[in-house]
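Given as structure tokens, the chain that follows is alone and in the form predicted alone.
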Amino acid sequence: MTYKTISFDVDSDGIALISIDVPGETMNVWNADLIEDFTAAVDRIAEDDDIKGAVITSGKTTGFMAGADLNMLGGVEASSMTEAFEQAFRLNATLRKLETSGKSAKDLKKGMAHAKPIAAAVNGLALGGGLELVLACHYRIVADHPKLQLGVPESQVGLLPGGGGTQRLPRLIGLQNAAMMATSGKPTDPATAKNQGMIQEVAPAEELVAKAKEWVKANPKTAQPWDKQGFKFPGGGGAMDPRSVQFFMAANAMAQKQTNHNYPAIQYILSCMYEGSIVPIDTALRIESKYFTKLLSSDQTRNMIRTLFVNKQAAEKGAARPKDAPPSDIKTVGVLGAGLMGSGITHVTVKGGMNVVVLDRDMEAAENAIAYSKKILDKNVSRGKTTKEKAEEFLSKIKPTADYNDLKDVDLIIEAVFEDPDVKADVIRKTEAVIGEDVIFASNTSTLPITGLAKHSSRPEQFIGMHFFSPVERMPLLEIIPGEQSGDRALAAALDYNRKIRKTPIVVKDVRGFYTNRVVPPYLNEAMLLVKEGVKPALIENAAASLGMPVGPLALTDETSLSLGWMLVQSTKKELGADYKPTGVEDFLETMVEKLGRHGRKSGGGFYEYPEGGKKYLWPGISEYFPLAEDQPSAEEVKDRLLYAQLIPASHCLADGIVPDPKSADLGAIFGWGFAPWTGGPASYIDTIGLEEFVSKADSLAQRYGERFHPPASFRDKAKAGDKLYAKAA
């Protein structure tokens, strides 16, 4: 037989090498394509007297597997739920041949019968539907390095793990682990899945496949250890054991309060296990996959794994970029400011491969670059996830000077300036003088209009915006902005660097403010108007919380700090004069700031007390400037405005061409500001509610607290329509 995606070799001693390769694929995944060729190999494996065992690894040099192909999944179409369960129990049904050789269980476990050894050489990471395959094995043997990765993360994408790994997991390392694991998403290396009993051996890579055939030599009659007689799970399972029983009490209680039932994968997990731990194997595993089903027919998963995996993606291999531009050859780039974001632009730069010479008004200034990304590297060579050699290397890519003239010869510019219009003139005017007559400049601004800089550039044709978020070696989006006049190979090179230090990359239009900050001020400020409405700081944060966000408003409020949030509201009335519409916190942050000093975290307190060496706590004092309401609305009455606070505005950037599409309003919030992830992004949320549903509950809110949540007038006209904002960009 001719396979796609695997090649079969069958030795003198009857032990087939199956070596799995999926063209086209960086990485294999389980797709249709390998889906089919792994169960006809099954079938030979099974049927075939000759072969007497098999050994399964990979013929990439990137990795065993990392999953299904989530573009399959995202697309899978049936006619009913019975037929979605079977597409979806295919590759149970395929692995469960693999380990049994066809056999039944009940001959298995009498000893009537036996199965054929089959081992897994793992060569490289395996994660998902890749680790499930290898538990599947019956020998595991993994390469020893100590960052290699095994896992399941499907949860983090709304799924579950659904070729058996709620099942052999917990098999193999007990209930507890299992659902750590697959709950979280996180994987573990393979010096801790031997301790636990996920593998059997860690080994040099290069003796992996031969260890793995003599292994199968040795053991012609084999069995899973749930298919043998008197199988028990480690740390006791199912209904009567009170370890189990007392375990799942507490994981669901747990669960629930980590993720405020928005993630219905996590609940599911459990109960896959609960009710797998009950019953036998091969009745565990179709329960797993009648969940895995109702997940994936679920309008919120497809959001997750659209958004979450699909889109993001497409735009960090650079779906925005103009194809007839040719690729630019960045090896080292000159960052202007060597302040929080210019140090955390340096560091994320060299991190991406690239050397970095960084410029300050002078030397001192400058090393504070090095500095900063040295007290990084210290946490990581003293955690062991790097070495003292190779943080001195990272140090020497990095260049701080005082002088224009060491910019000569680099291949890109990104500047990080105090965010004044006059400095950020200055600095473009003393750059272009030096530089090179292709280079493309790149201004990190979080709100001034990219066109109104580039006039102070004598090519503005190569001049953009690349809006980066604090800290910039944590925050993944990066917000991309071409100004009127700038060219296709200056938003070129900015997708060209971008991929080389992998952020989550949105193209926006030339606005202030761009997009991320014309929704989250309105977000922060719908926070410190219920605080001033006097409804308790506690239930804000707390409906915060169940709605998904990662942390509260007024939390994220002193991050940002309210004296940033002042500046901002005095800089904005002078420069739009008559035309400045009040938000209505003017007095609130001038109340704050000024008069009682409460600035943020960083200057000691503002929503929050910051005890040194403690836990942060709510500032009590708040209510004696503004006092609580005697009624306190409901959580839900809070949570509404604190979601159609980022709704409204989201959905305005999307209307007016702020945003191009959907998927980058859907990508800017969840990994821009933390918009609940759950839901896909805004744009996901209000398909799923449906427009009609948006638009009726914006009205009612704009009647009873302004017209601040006036939905915009086009979404009226797709609510009357019956249409959908993914409609056309699905």
The other form holds:
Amino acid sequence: MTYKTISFDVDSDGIALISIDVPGETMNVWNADLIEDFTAAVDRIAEDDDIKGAVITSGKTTGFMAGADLNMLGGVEASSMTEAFEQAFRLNATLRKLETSGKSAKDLKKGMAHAKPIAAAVNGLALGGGLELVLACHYRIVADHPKLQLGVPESQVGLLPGGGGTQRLPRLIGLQNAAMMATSGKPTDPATAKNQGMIQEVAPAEELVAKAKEWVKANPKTAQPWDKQGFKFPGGGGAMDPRSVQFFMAANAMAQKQTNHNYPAIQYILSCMYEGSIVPIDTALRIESKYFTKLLSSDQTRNMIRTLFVNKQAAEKGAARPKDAPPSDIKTVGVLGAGLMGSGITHVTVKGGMNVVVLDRDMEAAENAIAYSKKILDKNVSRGKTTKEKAEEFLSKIKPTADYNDLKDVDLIIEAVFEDPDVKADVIRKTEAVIGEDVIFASNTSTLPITGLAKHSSRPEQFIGMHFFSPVERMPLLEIIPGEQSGDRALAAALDYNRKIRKTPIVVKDVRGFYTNRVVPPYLNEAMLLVKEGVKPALIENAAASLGMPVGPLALTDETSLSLGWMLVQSTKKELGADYKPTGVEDFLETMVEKLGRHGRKSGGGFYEYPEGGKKYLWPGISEYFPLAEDQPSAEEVKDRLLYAQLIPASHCLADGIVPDPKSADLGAIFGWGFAPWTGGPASYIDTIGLEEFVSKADSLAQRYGERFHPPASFRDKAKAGDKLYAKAA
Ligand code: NAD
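Alt. form predicted together with nicotinamide-adenine-dinucleotide (NAD), vs. the form predicted alone above:
In what comes next, the whole complex appears, and the chain from above leads the way.
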């Protein structure tokens, strides 16, 4: 028998060593070839009398296995639910056969049959379907690396662990631990896994296989605990156990509170665990596959997998990179300005393995960048996430300076000085006078057109925009903005650099606000208009939470500050003159900032009060100035306004080519301003409800609240033609 994805070697004791090494993948993943090979291997172990047991390990140094190939799952097109179920159940059936050697549960329970011993030698991370394979082995021995991850992250893309995870985990570590792991998707480390009973042994990586073989040899006849007479769930389980009854009541309530009913996967995980805990494992696995199939065939899961996994990965790997541009070798980056953004950019750059020369007006200002990183590193040291030595090494890679000559050997420039065209023009000229002729110059401006700034450059084809978000070390999106004259090499360098700092990039058009800043202000304005109309601030914040927004729009306005909003209104008015279109929040912002001194979180509070050491709460004083309306709108109405205040500008950006395609619109929204991740993004959401429904809802909102809700004309045409935003295969 030849295999494509595994090696299968039987030693003189009759112990098979299966080493998984899926070709063409950096990490092992369950794909069609591996499922086929593994199923054949399991049959062989069960049927060949000369094979006494097996050890399963990974042939890759990157880890044991990272789960299922989500590209494969996203593309499953089953002709019926029955067929989809059979496809989903296939892995479960194989893993069940692995742990039973094909013996019936009844015979195993009665002790009339035994399974051949199987041990997993886990030499690196085991996630999702990887961990589920490990759990189906009788003995689990894991390398003693504290950072090694063992987890089931499927819920993060709207799925559930469908390879037995919802059944074997609770049978090993108890319902509560298992539910926490599977609903949060957060991994655990080997020591914790051993304490909980998920694995039996932790050992040095080089000893794993030998120790696993020893165990197999010493235990010729075995069975999983749940295949033995008298098995009980650790910590209690089943419909009659008061501990598990109480647990399920609390867990369901908590899950719905946290997810606002937006994530069926969370509900289904708990259902799998409840239903599965009152039936034998063979039935339980079928229950799991039933819920898994339901999720896999839902639009929501398809959208989440597509955006949060497939398109995110492709973007990060550089899907938008011009193919012919030579790879950039970026070792040292020159960062101009050591303020909030420059310091954050310095930090992520060093974290990405590069050195930084950071320049400011004087040495003291430049040293801010060191202080910024030091604060983060000190916290990490105190939490045991890094060591003092590593923190010092990190800081030694930052060279603060006020002397342009220190920039002469850098491989890339990122400019983050004041948002003032004259200041920017000056630093562009001074920098270009010293840097190498080929060096790409990127500006982190948030409002100034890149094409305009490039006029101050003697090499406009090497000039580009790179728009980071604050705080840089936490915000996952990077907007890359080619100006009119930016060349392929500039775009390639921006994407090559991005790959090192591991952000999610989108490439957008050079227009005012780029993409994200064309959508966020109308959304925040809508929330302010609601307050102005007398809608209860708590209703607004709760409506946003139930949409799935991670922070309410009023809290977000406080973060970005009302004074910034007020300043932008004034500067935009000045810049556009007669072309300025009032948004309706001008007088509101003026009252809040100028009259009431409500600037935002950092200075005296805004929509919220921020008591020292206490929890923030909505400022009750606001109703004195903006009295509450007697008739409050329904939560649905508020939700619609907040949702469409984002969908409409996002759809205009798509229609006008400001974002090039639906996938960039979706990635930018979720990773840029936290648009409800369960939707897969605005374009996915619109496709799911259908363009016709979208246009008609937008029209009805426009009729009631104004033209800001008008959908783009091209969306109306697409709706008429029955089109979708995503082409079928995207
Ligand atoms: P900041 O005021 O915190 O920092 C600006 C830094 O530039 C200061 O340290 C200042 O000393 C330095 N500087 C000013 N003139 C200089 C000169 N001639 N030579 C060298 N250094 C000089 O501002 P910030 O918030 O970090 O913003 C910087 C840039 O990033 C701006 O273009 C801004 O629009 C953009 N941006 C800001 C945010 C944000 O959330 N703050 C987000 C995205 C982009």
